[in-house]
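Next up: just one chain, as structure tokens, the form predicted alone.
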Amino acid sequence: MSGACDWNPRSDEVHHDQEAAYDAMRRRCPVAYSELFGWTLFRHADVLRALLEHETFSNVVSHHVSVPNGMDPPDHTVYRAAIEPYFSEARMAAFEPQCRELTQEMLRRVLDVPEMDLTSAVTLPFAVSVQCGFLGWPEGLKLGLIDWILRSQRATLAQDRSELSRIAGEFRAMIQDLMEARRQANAGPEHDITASLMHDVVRGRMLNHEEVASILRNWTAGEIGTISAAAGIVVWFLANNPELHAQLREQRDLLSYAIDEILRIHGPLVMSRRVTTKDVEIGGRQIAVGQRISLNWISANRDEAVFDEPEKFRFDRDPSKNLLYGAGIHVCPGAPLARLELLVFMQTLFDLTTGWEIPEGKPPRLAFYPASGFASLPMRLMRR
């Protein structure tokens, strides 16, 4: 199965700088095999093909229920229709004031700190706070969720199956408690999003516990780490690009595009999985049916064949080519929420500060797979 183009995703080179390592793989061996990931696709064209040919590259990659991420049509179509309304324009408009209030409250607590690790002090608490606010979860869960996410990342890196199973069990128990509290209170669908999911009907029946737990897991484990990484990446990028920083402070209407472009250059999510449903040739490699496929988002969005001068920020790029939120039928349903959260975060940071800087002699520490962005990001905020 393997050959001369194999690579080691756990090598020192990858741990030192994921972006540089993935860029090198895209140029040297764009379809590569490893025991950890199976086949990895590094080129934009190959990743996009896998996204659009969903009959050949299946999302059913696990025996565990994953709604709707780990489903193919027709199941995916039915469950996707049930969850899409939660990310409607009206829902986002209704959540925006609470999102802004939570963000302001969180940032005001750290403005007088002379120097901080932005990841642990700001971006991760921010991501947890706004996600709990969106789902209607209590304040007391936030610290536990942060610990849970960090332990999950460590176990994924170590491929510790027993620890991953135990961590998953902890999350199921937490969801069980949240759902039971709503049952005891006879909470209707208007109570919060968690209660609303418990009343959703698919194929003539309400979603069962396993399905609700799967959705909520995707909306927490799948979102919090990525939002935290994305917020840190944008702040870091603007600290290193003062002219763009100044421009965005003056021209706030450019901020939404700028966030997506910055996150194209420095992706907050490393990869997603697929499995082949038949023998297929891609990138000159023959891949058999039933093989694991990893779509490398970071590399695809830095592909020179699609993005001229891919490491440079530009306002004239075609946003439709940016795979930040995927493409095809599995394009991220939560993209409107992610965009809202990141926009509000940056707007609030602009409102409350005159700027920020990385302290001299204290470089950031890059995150390892499965995380992206920064494991630690020393930062000094200048209060307005």
Second form
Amino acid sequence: MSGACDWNPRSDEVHHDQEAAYDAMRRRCPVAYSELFGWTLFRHADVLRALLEHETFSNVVSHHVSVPNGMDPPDHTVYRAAIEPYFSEARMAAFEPQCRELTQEMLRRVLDVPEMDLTSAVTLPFAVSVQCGFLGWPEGLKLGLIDWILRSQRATLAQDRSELSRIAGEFRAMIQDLMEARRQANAGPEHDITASLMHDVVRGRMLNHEEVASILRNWTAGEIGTISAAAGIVVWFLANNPELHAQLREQRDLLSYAIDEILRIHGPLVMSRRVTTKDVEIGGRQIAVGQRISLNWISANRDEAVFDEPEKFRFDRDPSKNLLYGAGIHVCPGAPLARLELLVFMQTLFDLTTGWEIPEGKPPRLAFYPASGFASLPMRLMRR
Ligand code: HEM
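Can you return the structure of this protein in the form predicted together with protoporphyrin IX containing FE rather than the form predicted alone?
Full complex below, order starting with the chain above.
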């Protein structure tokens, strides 16, 4: 049984400023029902409970294959074991020089532009470029991928099922071409990550087309928007916090911690889904078996019950409380890659510029669900 509607995730308030709206919900109604999401958990403790009690809060939220995001153990365990090696320390060390080169190349192209929209001119092209580099995909796919991501976000917001299925079809066709090219070239696993996935064996057989396509979809469609949002949030935060900006330029070893702490305050990912496998009580609400659950990352990481002065940047926080990359069995396997990409992005910006500023009278425009961060972020880079 569902509750009466406690909130409307598509209201003007949420549309205008997701963070403020979710903060208000956490205080007013921390476990809240809506038509769009089912039950949303806004508190850190409730989100953490759902992450850890994965038998009760299942990831099998739809009939579509989603490897391994949409799986529970035992399937999840074997597929997860197959993808984890792609984010090992050795893989990350091997990718770092290419990641740095792609980032420098991308940033050098915009250094002399007097004023630009950071999202469309820098962070989205950056995220697409490094992700394509990681997967071994050609340059030519980048523009199409950006367009695909933006259309997919618009269709998700509008809940436009026919557009969503058309978009999914386009993606399948693109992946089909990439896989076919590798098959025709007889590409072995050493060729690139895409070819390597095509040779991976799970439960005694090679991953099938649908499984490889799902993995690649999650690593691109799912993550490029998040990486882009994250990069924009960090740049914007430092534009507004010049002392911290100066300190991080001086003490580069603090950058990794700082990026995670900034993204705790301003989350780049809005939510993830679950479904209940039995009746549960959470936050004083009775939730029946089979109900949709949404874990609100942005709100959980701003919960004053866990983080004193949650909106303040602090160097003395316990990083293990930060749910930026989740927790439990579904904790983000791509976190080492995301962290590497964001670190390289900021280091390269520091190397190539003396600073940056938001032009007066041109405030950033916030992104709205399902995206986070900025839809547009006017910016002036000061070339070194
Ligand atoms: C700033 C960037 C990123 C953030 C904030 C982020 C955050 C998250 C979070 C919170 C989860 C847990 C979801 C849940 O419990 O339902 C997750 C899962 C996942 N992430 Fe990331 N992620 C990022 C980048 C990446 C990248 C670059 C990749 C791969 C290329 C990736 C691949 C995945 C996969 C496959 C899962 C599902 C894991 C599972 O179900 O076992 N993520 N991510």
